[in-house]
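Single chain ahead, by itself, as structure tokens, in the form predicted alone.
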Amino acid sequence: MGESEQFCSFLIGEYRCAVPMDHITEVLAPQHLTPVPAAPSTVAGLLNLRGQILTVLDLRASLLGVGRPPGGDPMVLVLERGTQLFALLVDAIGDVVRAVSEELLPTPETIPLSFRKLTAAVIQQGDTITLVLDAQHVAQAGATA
């Protein structure tokens, strides 16, 4: 059996996604975000995190192409990209998922293209499928949308 890795899971619409725990620096409760005029719809706003201004990317807009429905309290994941921090707005935080290398499978063609472009692998455990997003690609895609 291969090495075990931990992932933080979260929901985007009906999709269960995850990123490796070693990329996450913080999980924040719903935050006030400062809108960015003329920014693409994938930019939810700016967040002041202890004096550091972070761009918050809206994964729902990036992956589903739709805005956030009224209600709900989206959560913010703060991730490290190289030496920089960025943040992702997600619908809800899930569990920590542990997977061994044998459980990381290639992304199937049945996954929508918008997710497939940013998915590094999938974890299938029983009937549950978790899309493991490539944090680097997510940050780049959100910043250039």
Second form
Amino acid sequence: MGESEQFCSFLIGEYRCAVPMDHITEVLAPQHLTPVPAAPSTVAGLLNLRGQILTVLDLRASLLGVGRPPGGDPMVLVLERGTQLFALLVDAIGDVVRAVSEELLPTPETIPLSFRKLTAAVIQQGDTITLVLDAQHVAQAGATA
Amino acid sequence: MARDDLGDELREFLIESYENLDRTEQDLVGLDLRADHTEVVAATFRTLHSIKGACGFFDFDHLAQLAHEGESLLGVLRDAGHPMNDAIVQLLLDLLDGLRRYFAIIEVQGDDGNSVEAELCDALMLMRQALEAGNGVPPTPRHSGVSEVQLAPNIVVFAPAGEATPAEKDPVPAHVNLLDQAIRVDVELLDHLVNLVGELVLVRNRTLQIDGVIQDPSFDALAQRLNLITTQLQERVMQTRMQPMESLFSKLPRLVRDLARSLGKQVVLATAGGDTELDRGILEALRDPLVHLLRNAVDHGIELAEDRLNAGKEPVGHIEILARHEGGSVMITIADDGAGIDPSVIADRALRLGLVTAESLGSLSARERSDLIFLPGFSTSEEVTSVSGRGVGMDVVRTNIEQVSGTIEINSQKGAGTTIVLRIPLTLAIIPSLMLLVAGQRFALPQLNVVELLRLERESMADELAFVGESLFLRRDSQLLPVVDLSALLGLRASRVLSQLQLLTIVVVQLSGRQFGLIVDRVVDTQEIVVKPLDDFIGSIGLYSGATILGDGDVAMILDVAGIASRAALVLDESSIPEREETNEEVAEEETVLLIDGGSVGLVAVPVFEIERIEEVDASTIAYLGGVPVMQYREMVAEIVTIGSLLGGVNDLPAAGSVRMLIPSFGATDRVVAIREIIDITTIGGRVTGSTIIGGKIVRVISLAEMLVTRSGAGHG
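Next, give the form predicted in complex with its partner chain, keeping in mind that what was shown is the form predicted alone.
And the full complex, kicking off with our chain again.
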């Protein structure tokens, strides 16, 4: 049995996603965001994190193809990308998923393409499938969408 | 001679030499006698060599003599590869002390005094001779408890450790030297410090905002104190990053000389204002553009000597670079007396390179033809030479300048020369800017780009604005300036039918000599903002140069005027249609003022940029607090002063009817100015203060900022 890794899971629409715990620096309660006019639709806005300005990405647009409905108080995940920080708007934070390397499976073809592009692997535990997102790709998706 | 009187170069020389000596001393002291000492000897040699070199420059003969003897000895040590011994090390340490004694004298009196370190020089010489004579065998160090060795009558040379130097010579200068007063700081550490001060500025801004709400005298005092200290700290920290232009200028004469020689030209470069200081980051960004402009001036500007003679000029070409502070920014002028730029040559070239079409050329003014030089891909060089045609054009220069929020302007007269004016902010970390409200969102606009603020009421719109098809233009001086609706450009709101709006607020901005207007909803106030970098891909949108954190913790985007101009390029390119022939350059110096009937004090003009808005209130709503007239304005109670009372006249506040209030634009919203009637919006030449004549009548031109601030005294800052 390989070493177990921890993932932080969260919801985007109906999908249960996760990123490796050590990529996450912070989880924030719903925040006031400053919109960035003329930015791609994946940019939810800018966030003042103790004096540092972070770009907040909302993957709903690129993953689900729909914008965020009003209300719903989305949570903010702060992730590391290299030395830079960026943030992700998610519908809800789930629990911590522990998985050993054998439980990390290649992304099945049945997952919609928009998700597959950002997914590094899936974790199947019982009936639950968790998509492990690649932080690099997620950040890039925000940039190119 | 006071320390401050030492020239910068001498100061630098001393600091560097002290550092080198300290390092050499450590090396020597730590020298293992059996270990390889070549590196230490080589390093010590270099130190002495550079000291000797500088001596020639500063005219320090005595110091030079000592350094020379030391250098000679080290030369022998180095070349012959002698093993070190105690005696040599000690002698070298004595040499360092001798050098330090000279530096101490220099630091105090500016020259190297009149004493010769004769004994030390002799000792160095004797040692060298001994080494040379010994054919690789070093002289035997004379230990055995002998404290002084007589090599010549009455000359003390060296001795084993400790008692080497005669007692009257203190080996270490007693007073604190320059090195103890100056330290070298890691630039990264300094940058971090600047960031922290930036944070503090934000905390200050926020505190002051809260102070406006909380009516507590002790908190007020605390907030003011925080304000004061933060401002001072900010200034000082910024100062640490400041570098004089000289550090850039000093490299240029060599460049010009080499270039002129390779082109067979005679060029003299003069620089002035080298002590003008700039943030080191900006200075760094200026390096390449300045070198490029200078190369251009030598290569394309200055003619060959015979051509100059034929043109009736002296054979030697002159280039002058001048730096000076002007209104919170630095102006750098690069002027040459060369051939100048021929607009038609530029235009032909641009046409041949396919950068413009013949039709669009037709509509361009001479100035705009010259500006074609900034087009990407433009080059006047037919061939690629070692000097030009390296693929870096004026477009890159302009981009570099605009990246540090600067502007570039070219004024050229064919046959007479070219003058290029760069306008650069002092620092990028904290900049004064205008806070704008556009479709409910706040944006910061760097003040460096702002030319003026205009408020157009429905009645005056027809006079001030012109529609060309769908596009809106502002009539300014001799030109029609394009006007862009910022909310539409940012995609915040669909284009509005502007002619139906009651009121238009237009910010006229400039960018490298081009001006255009931005329609905003409101100008909130002016603020010193701390610029925070943006994520790469937010930056790549191109409309924002950064973001800042406002007093309430919210983030505001900082608008990038260059980016906005290029986004609005469709509008702007068909723009700047000269309405009349250009008159002269002085036009830009005009100021738009509001002409007011001041009642008992006569006609008064107030610069429009000082007025944020004009409110009309009914006299019956004016309340009196302790006899002081006040009104409710934006959830604040503002004191009403009349323009008459400001000017020492009567307080002529009417008891009934409607009263117009000027709301000042500089943030002092706790005071508004009541006026009787607005007569006109007009322009006056330059920044006139005092009196001027408009339409045959004498008008007093006043600065609201000055009057309200003086009047408020120790009140709100």
